[in-house]
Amino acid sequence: MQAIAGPFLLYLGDKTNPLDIKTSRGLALFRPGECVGELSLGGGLSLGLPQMDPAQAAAAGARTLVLGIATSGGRLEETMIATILAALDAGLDVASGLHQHLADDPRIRERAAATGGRLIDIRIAAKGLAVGNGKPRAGNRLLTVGTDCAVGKMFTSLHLTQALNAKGMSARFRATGQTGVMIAGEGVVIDSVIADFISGAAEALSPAREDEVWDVIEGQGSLFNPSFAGVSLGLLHGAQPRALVLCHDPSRPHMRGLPHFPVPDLKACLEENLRCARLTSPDVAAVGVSINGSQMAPDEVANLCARIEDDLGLPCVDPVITGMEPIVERIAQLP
């Protein structure tokens, strides 16, 4: 993957669902010093950054327009094209985490060639990946898993990495999604990997190590989501985790985009993830639950965490509201 040059202009478009601007939001939260402005269209969401067009952003020091949104099918939308061309004309690079690559559109390809601007696609499979082999390997690895997709696995992984380091337990974030890769500057976008190589990609992302450093691996999808269970299982086997953290959005009435599929029971979901992980990591342990309480009042979060702790016998946190300390303490107690 080409390095993305900061500072960034974050493209939000006309999106009204907060989940659709997850990439831009992640950069604004975890690389705030490199986000000089946002570009939203009429009626769209805002991250509270200065509103800028590409020329204004370039004048303010931006070097890259980041298309930090999700679109239907991961395709470039026609409303994006004029902004991308204007960014190239302003001397900016353009970075995208969409499935459709920027150069697939001839207008973008030709304008980039004329201006010398770089087109950086995050969703490009790493070369030279091998299939997973499941051989036991040394090291401390933690994988975040979820009751559904987009429930906070990346946010939990990033906050947990920060909390472990603050506690003096060295940790590094291992990104497996386009947002995480943009934040970390490295990683493997696992949904760009051919299915046979998913577990091998996870093995390559978190190789054996003999020190005490924790590799905190960003999970994807959910074993209980029929659309994305395959990538979840591949990560479970390839990560060979010593520990799991279950992530959950309590405000969700059903699996995202699948109203005919209910959100699974937390205990059943955790037990299934542990069962599947034991294929390559027989001694794997659950160390906590992380909820996304952004749609709840603080006292509701506290009450829900207490109930989950009683039900599962594990610490339950909201990374933003309560912090990660209880889970860090549980990790420190692992044999």
Second form
2 protein chains.
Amino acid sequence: MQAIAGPFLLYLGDKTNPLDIKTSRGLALFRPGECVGELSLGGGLSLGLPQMDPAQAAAAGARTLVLGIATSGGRLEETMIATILAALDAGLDVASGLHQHLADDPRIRERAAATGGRLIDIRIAAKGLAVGNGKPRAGNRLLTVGTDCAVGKMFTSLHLTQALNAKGMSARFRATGQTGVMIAGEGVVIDSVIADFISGAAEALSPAREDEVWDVIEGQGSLFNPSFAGVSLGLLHGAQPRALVLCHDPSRPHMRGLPHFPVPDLKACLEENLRCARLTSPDVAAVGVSINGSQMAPDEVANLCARIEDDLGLPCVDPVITGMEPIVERIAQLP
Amino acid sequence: MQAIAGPFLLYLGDKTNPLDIKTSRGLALFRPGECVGELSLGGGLSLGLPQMDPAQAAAAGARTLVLGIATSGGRLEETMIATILAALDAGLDVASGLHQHLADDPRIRERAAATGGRLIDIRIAAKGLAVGNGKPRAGNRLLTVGTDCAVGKMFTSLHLTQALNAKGMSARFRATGQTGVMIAGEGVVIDSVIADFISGAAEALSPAREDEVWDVIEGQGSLFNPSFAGVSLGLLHGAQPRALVLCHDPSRPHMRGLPHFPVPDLKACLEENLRCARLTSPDVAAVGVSINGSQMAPDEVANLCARIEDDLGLPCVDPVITGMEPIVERIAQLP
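Taking the form predicted on its own as the starting point, write out the structure of the form predicted together with another copy of the chain.
Time for the whole complex; same chain goes first.
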């Protein structure tokens, strides 16, 4: 993957659902020093950065417009085009996490050729991958799994990595999604690999290691999401995790984008993930639950965590409100 | 996908394992009138066709060299190159089911440009796919699932389709693998789609229908194969099958290519497939087991089928030795 040059102008488009600006938000949260501004087309969302157009951002030192939003099917949207062309005209590169590639649109392709701006697609199918083989490999690996997409698996993985390092237990974040890859500057976008290579990509992302470092692998999708469960399963097998953290958004009324699918029960979801994980990691253990309490009052979060702890016998945290330490402690106690 | 023009010269290379010439064999079995010859480099395998080099095949009317073999990771092999170049020189097109594309090799690319021969890669990631949504859709769909890869899912699907039609119950074969797609001249190679679109591809392959026609969908991989289970699960969810047929090769000592992974127990495998299928098809039912008895004596096949029928309460067949009728009858009895 080409390196993306900061500083960044973060595109929010006309999105109204906060889940749809996940990548822009991820950069604002985890690479704050490199985000100079945001560009909204009036959807009402903000990351708290100065509103800028591309020319203003370039004047402020920005190097790249980041299309950090989700769209239907990951396709380019007509409303984006003017901003993309203006960014190229202002001398910026354009980075995108969409499935449809920037150069697919002739207007973008030709303008980039004229201005010399780089078009960087994060969701490129990685080349040179091998098929997964499931062989036991050394190393401490933890995978975040979820009741659905966009429940905090990446957020939890990043916070857990920081918390493990703070405690003196070395950890590395292994990005598997477009946002994680943009934040880390490395990784493999698992949902964009050719289907036969999903588990192989996960194995390549977290190869055998002989030290004590924890590879904290960002999960994808959910075994209960009929759109993406195949990706989740391939990643689960290839990651061959020693430990799982189950992530959940208690405010989710149904599976994202699928009003006819209920969110699974936490215990059932955890059991399913453990069962499937045992195919390649017979000794896998759950070490905690991480909830996204951002839509709840802190005492509601505390009550819910207490109930989940009783119910599942595992530490339950919110990365921001409670911190990750209870899960770090459970990890430290693994045999 | 570009149409492949018969007649065909079937490439066997230096392969020694019969499983590795599956695509060439599939064409020989299911499109026999269009296969003029085979080309072996001395591995000892044969499909019983005349041995020919490309010039001889062209003289016999062939239009396409088919690289109908499996290779490690689906990559081009050096031993193939001379044959491919000779085929192009003889005025043939070249069709390939490998993951690595023909034009990736500059020798092949340049020779094809010089001769005007077409380079046809079956394993192209299908474009324009939507993400799967799991919504209930009308229509009779049957999916073959397996204890492993290469156990007879395609073979069973083709024979079952023929048997249903022979009985007056209309059926259509829905190809999901490179061999099936070459045989049918249509379909989607599921293992080559971008990971996020696996279940969407399966939905697109078998859209809603209001008639009584059975879509017999070729399964892929196995939920118990750590290399490919993600593909299997995405296909299972997207196919949303009313009925499942479990396919098995009793002579398989371990999962293919994975000596450290045992072949799953039939009952456990069937239960797992039914459980996972219920996410999008709550009323799914198993209608039979199909074994590959080609390495067994007929009475051994009969004994094994009887034991499996007792054990699972389902008809058990070998498509060649017993025929598919017991499964056709069970399908006819579905409510």
